[in-house]
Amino acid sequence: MNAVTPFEGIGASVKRKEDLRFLSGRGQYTDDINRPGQAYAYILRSPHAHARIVVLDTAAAAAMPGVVAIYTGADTAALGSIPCGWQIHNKDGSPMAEPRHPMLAEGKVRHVGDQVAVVIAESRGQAKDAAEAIQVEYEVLPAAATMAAAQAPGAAAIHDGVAGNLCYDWHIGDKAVNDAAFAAAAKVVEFETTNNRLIANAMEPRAAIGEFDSTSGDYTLYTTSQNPHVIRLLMGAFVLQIPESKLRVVAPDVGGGFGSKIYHYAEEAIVTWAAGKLGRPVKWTCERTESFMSDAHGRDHVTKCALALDANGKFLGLRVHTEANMGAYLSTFAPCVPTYLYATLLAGVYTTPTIYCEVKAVFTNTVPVDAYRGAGRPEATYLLERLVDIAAAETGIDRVEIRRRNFIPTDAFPYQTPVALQYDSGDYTATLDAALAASDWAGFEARRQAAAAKGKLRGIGCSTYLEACGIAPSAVVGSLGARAGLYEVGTIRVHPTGSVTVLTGAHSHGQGHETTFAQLVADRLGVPVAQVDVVHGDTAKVPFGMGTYGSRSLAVGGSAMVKAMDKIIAKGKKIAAHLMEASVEDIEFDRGTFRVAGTDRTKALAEISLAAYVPHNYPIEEIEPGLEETAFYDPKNFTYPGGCHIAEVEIDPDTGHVTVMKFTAVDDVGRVINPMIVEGQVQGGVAQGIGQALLEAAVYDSDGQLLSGSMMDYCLPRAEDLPPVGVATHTTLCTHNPLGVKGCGEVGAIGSPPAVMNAVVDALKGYGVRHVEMPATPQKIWGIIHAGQRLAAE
């Protein structure tokens, strides 16, 4: 790759571009914009997760102070279903159950916080004052909040025609095989543990603006969205019905999304429905506690495995009966994270020979479950990790030591994994030892005597992981269910004067893309960074991409702005040849500069753009004006990130409070782009995995209700929850894609919790604790502890 001076290029720590305008106050969030004559949406929820629709009367609130209008599923139920983006077939090739998602509820509630009505009104506050006085009886029905309360014998169906609440029975991995693998086992490790729920609490609520024109019957959404085309897509074509001609998704500013602003929410179709009804602008912004109970939450996973191995310790086969909550809708990628991004990625960074895996997805009254940071791959490296350690305890292996004995060595890539995946780069072994250097493992156990004689609790845990990005190819996953391609686009337009315009089909909400992406562009084509401006979020102005999530823009988006420069450069060739009189063959472009090789004859690539543009010593005949390319990529592969995490943790015994002391992560990303937003991202994710494993749990109780339903009730990590987090990376490229790179968006949050749990229970070994379930809040702690202390008593 090139460089351009000041070096700006791969691997330049440049300070982000679009921090200026969020710094000081001037981004522009869907909330943020307003458009003439708008009206206001207010949603009235559910209160009861499981409960039919006796009564609706909106008469008195319909008459109340500035409402412009009151729907109900009645007005919306001829409209279609919001669409599931991913299909999973059960074990005897049967589809999953699917039942209908309407905007509004359609004669029943099946969870807290359902959309029952839409207010419209001249003010946010007259809208919730009207939603207050709608009327609504309900016949309260029994609710199933967990999945063995759905499951259960005589249970109510959240669904008409959906069997046990069950969306389906799914399965990989040859079962008679892993049989045989333990029938030969010298020992086999047991395991049963809940990946806990969680809620996304991006810094942005949730918004939506939908517009008519009804001069030309063009329809525009404004939304809180990781990927407006997707959204363009299942809310045109599924829901309203509307050409995608006639629509234009916009995604401004995004404050975080997570994961959880990838889905087609019914509050957009809502606003875009009601909007061309009374021919004017409506907006809705999401309060906070609204957020919690409408929201797509993550993980909620309850896992039962097992592990063989033989006399040695090597890994002989992994068995795992897994149910995954999908609540009480299937949101747009809910089917495939606890298939092809979970039960793939069982076989972690080891040579296990045979795997098999079971899952069954439930319905339940509780929000819909989707992905979140990671989606399914922190679930699979948690339960893999934790295992791990188990083994290593049973076993009376080393723990770091039985993780050597079992890596995928690095001269056996390209691996082929027995659940599917085809690894093409890494080096456990190297991310293993830089974290046990940097977090001087060596020398922990004088850290934890000295600890003692103050009277605390020391541990470390450490977690060797890996994970999936850039999901691939589209025909691969076409086959495993995705309803929608999974590739990129990228737009790079040279102005006449030099300066580029970048258009990319991904999005945008926190991670830098507007530096990162000029810096591809800087390295390769020479433009400073300054000069570079990334348009991206609009479906008016980009074409046709996918969107950000899964760590996908990189390796997906950037390779596709590589092969559209790589465009840009070979009709440069073709240009400079012109004006130099050279044969194409003989031009060279390095740094900015295309020149005739061998000799001191160069054209600047502004030259070469100016004469794109006025093209009066130009082959037109031969070359079109313009210079402006756009290109595709579809990966051939997923990428893999991987590496080690180690987390050092202590206990005060007195109240349970767990304290992260130190945390050391060494990641193999790939190709670095800026090293300053790789580190920023990995101790984002660092940050989410420490609140995953010891504060954050979304709790309903028996009968549905969100018990966590706001911020005095759910705990998100705080700064003062939060250590030092050393971070470094041990680069193996890509070798499928044009960069190298691997993806850095999730990892944090996949090492992460696994490392802090194995942490905690090498604290509490002496207590005799084999696991510990997350969060490892301080009620539980001084529990686990005080239980133990009876228990020695005695």
The other form holds:
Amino acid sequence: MNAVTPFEGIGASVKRKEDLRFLSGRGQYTDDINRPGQAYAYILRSPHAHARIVVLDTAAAAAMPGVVAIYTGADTAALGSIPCGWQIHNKDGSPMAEPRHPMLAEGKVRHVGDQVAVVIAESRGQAKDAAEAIQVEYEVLPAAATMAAAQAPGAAAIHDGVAGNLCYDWHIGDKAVNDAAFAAAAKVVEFETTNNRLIANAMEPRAAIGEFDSTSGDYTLYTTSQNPHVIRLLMGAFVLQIPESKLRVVAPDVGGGFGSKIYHYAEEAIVTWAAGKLGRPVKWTCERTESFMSDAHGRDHVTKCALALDANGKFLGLRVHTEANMGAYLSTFAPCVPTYLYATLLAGVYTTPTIYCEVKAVFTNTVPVDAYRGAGRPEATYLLERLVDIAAAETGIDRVEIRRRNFIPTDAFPYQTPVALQYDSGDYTATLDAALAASDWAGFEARRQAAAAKGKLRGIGCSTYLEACGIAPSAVVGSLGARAGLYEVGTIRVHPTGSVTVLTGAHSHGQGHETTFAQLVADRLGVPVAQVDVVHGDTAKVPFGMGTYGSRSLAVGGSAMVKAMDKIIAKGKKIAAHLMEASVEDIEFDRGTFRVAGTDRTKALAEISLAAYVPHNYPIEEIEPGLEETAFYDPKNFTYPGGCHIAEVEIDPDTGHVTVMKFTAVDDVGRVINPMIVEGQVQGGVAQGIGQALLEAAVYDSDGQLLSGSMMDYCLPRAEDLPPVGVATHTTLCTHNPLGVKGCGEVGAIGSPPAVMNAVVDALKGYGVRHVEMPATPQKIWGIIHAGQRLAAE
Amino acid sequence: MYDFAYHKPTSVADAVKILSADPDARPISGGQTLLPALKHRLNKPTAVVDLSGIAELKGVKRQGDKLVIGALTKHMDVANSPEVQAAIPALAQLASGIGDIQVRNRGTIGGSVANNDPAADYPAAVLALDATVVTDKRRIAADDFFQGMFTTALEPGELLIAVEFPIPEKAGYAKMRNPASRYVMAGAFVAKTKSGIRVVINGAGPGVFRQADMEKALTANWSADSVGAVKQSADGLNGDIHGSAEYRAHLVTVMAKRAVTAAG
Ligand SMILES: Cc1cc2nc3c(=O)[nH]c(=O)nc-3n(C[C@H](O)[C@H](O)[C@H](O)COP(=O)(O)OP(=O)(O)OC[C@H]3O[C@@H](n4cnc5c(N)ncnc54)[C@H](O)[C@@H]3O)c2cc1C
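Right, and the form predicted in complex with its partner chain of this protein, after the form predicted on its own?
Zooming out: every chain and molecule, the one shown earlier first.
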């Protein structure tokens, strides 16, 4: 019956609507926006990791040509602290240390790149010239670039009143039960590792424009954000005390975020506040070098863990001790990443009956660390999947077999883990088998020998992972310390002639929402994708929303749209019943058509919407005119995508260079709305995962200088570093949201790093290697091979 | 960047006139090095003299037993030149592997040689092929031209006009790239020339240098195994987060072997 051709509903690879504007250079990014009379802000940043500001003299700079104003911490000290959105409690129940995070440094700088002063001038060049004329005298203090240095006895305090530079000391799980499991184990496998610190490097650097209308008292902030409503709340309520009704936040086209654009940054508050003071718009655009030292970084865990096994390789217990680097200040969601997005994921796809995890979060003199694509789940997955491979090697059980023996079986759902989460669905054997087949795992030995004949070391590795998306429900996360709800909002506006505008609180910065969400409407309401517009990223247009991160947009935002569409359909049925003189109970709706059941009497959606807006013949006593509905959807649970990733690598033993030859991803992301977009999301995630495994590392020297502070030294993956990535899906439906969807935005970055590293270790097995730390750079691999050769020679 | 005056002369004579009148003026060719430096405010020239309008600086010519490449010839044009591909294929291959496609379409041989970045490609070829650097004032032998990190025999205001490459009997080039910047981490250019066998190492040290032991080994026996038996000392080599001096020293031998294999 559904005659929409070509089919554009759920399951169709509709081409991305937004790409025409992106690919033809007609996107509208924050820096493309220019407001009449705008001035330009330049931020003077600290060259030191830790220093007291002894002299800060702006007089000479203020007299420079074009300077409008210069502000320092003295001017903003009365304003609020840049807030943290999640409060963790220590083992003893006391709250975490939450030191003030000033907009501009107040007497002290705590990382290279910390904001010291802002110069506002008629041009960017003049602002920079004046910044060079600001006199700053620093008293350099000892810096702690690593967590070890920050926790060393006698380490300098980064914040007054934060003893030992410790933000919190948290744990989850029953330690006594866990200890007992280890005491009874036939085998214990121990493992220590560092999860390398990463810098997101979204293609579009951050930017912000603040504007103030003195006649109305209205502020507007244009910003590169993944969640404009959250920025409005955090900046308006906590930093600048501007009521929501007087503050509009617009996040227009945003060129990638990967988490780094979730947070409320000082620069947003600075331009908004300065616009109010100066009565003219103030624009700030981050430069790439600046973004290396001011965008939140990701990962940076140091972990010791142990796995207890019985004689058959069944996992009996997991014990984890992690130190997580917070950087110099708490970024918006930093505290929850190594706790509720990490420790709760340590069961993975396995039936491990007891898990105990303690996490110490530590302040250091480095850029704040927060969520980065995957946020906690890549760290958990990497730990677990490397540990399982090591356990396989040390028990002599095949690495695929040991996984199978420990999988949560398909009849165990809903499955309660020992670390709080309850999984609703999954089939880990199915995704594993599909990936083994697609990668020709069985035929690998021949490829290893062929590579050996060319003098190359070939290895293969897999990871069977699980993650949690669409963080939820609000009541639960609230009890765990979240200072916000985690629902989403969707409005469906059916126009008089039947086209549709969708307003969503989710935000698209590369994910293709304008297409996927339109497909939901096409599928349910039968409106062609071309007649569905998706509006997002503007607090003045969209009622409310929590934004996009944690692969939540479809599972949570899409569910809100479905609820709103259900309200549209219910109202439409009443109108249809009136027009066709039937009873509401007899009206059926299927993709655009209302029908009196069992008859050929029908009304199209457009006829219903026209009647709703031109209510000449309308049940006006019963229902209001118009056809627009809003729904808030609060998820009942996380969703649990999972799957299997397999990497095959070749190592050149002469140089240590690792090439990923082949990559296979079989993911269960729940129902697939647009397979092409899913494939793109997985491929992008895998590219970032390969980046973490082989290439990327944010490196500080012992003084806290960022050695990898530009593209010259921070190695992002290039096309030539990436193999063909085979993507397939195997679906089990999410059982608790109306679409059955799970999320696909992060699976690629979560499943891939351990698959690559397991392959690297496999390739090096002739050299007695137990583990290789990420990133597996040529120098590192050469060092291992070289040491192995020396050993063999001795 | 800071403000500067901009000139676009159409002849070498005019360019030299502007440059010699103002010691703080700088020539710009492809801008692939100078522009980033200006944007980072690492340089404050009073004037920038754009050489791109000078036709006489562009192009590749075969002159008897040598190739003459104009200073303003882009990497891409050297890589794709039938003359270069026929006479010195290793040089065409080197040019085709510099940076990325955008850089190759802007960067020039003159800018690269004048800049003498220790991690650059061209200086290795210029020194290994015993080339002559031609300036507006004189002819400089490659052995005298490169004087360590970012330093050359060029005097302030002196313009590089062309590089003359004698055509070797055979030559080969191999390099290991820095994983992040993709500049050279260690490379070797080997050549059998009229003046003997030359082996030049780039990327590994503070400047390009001839590897005397490798030259000796190859003179005795031109083979990958022969050069592969020569160990490079790590003393004085560069070390950074991507490669220690020891790792670079190891790579030098690996790249020299590969360069000999490539030369045939
Ligand atoms: C992303 C990136 C990657 C790169 N990767 C590599 C690489 O892998 N290998 C490599 O070798 N190079 C690499 N480069 C450098 C590039 O190859 C350029 O060749 C190099 O920057 C210099 O050439 P140019 O024409 O751009 O010179 P410019 O930037 O214009 O000038 C460089 C310097 O030379 C001076 N100069 C220019 N022309 C003359 C002249 N005729 N006479 C005297 N002085 C002159 C200028 O005043 C300036 O000091 C890379 C550059 C970038 C931006």
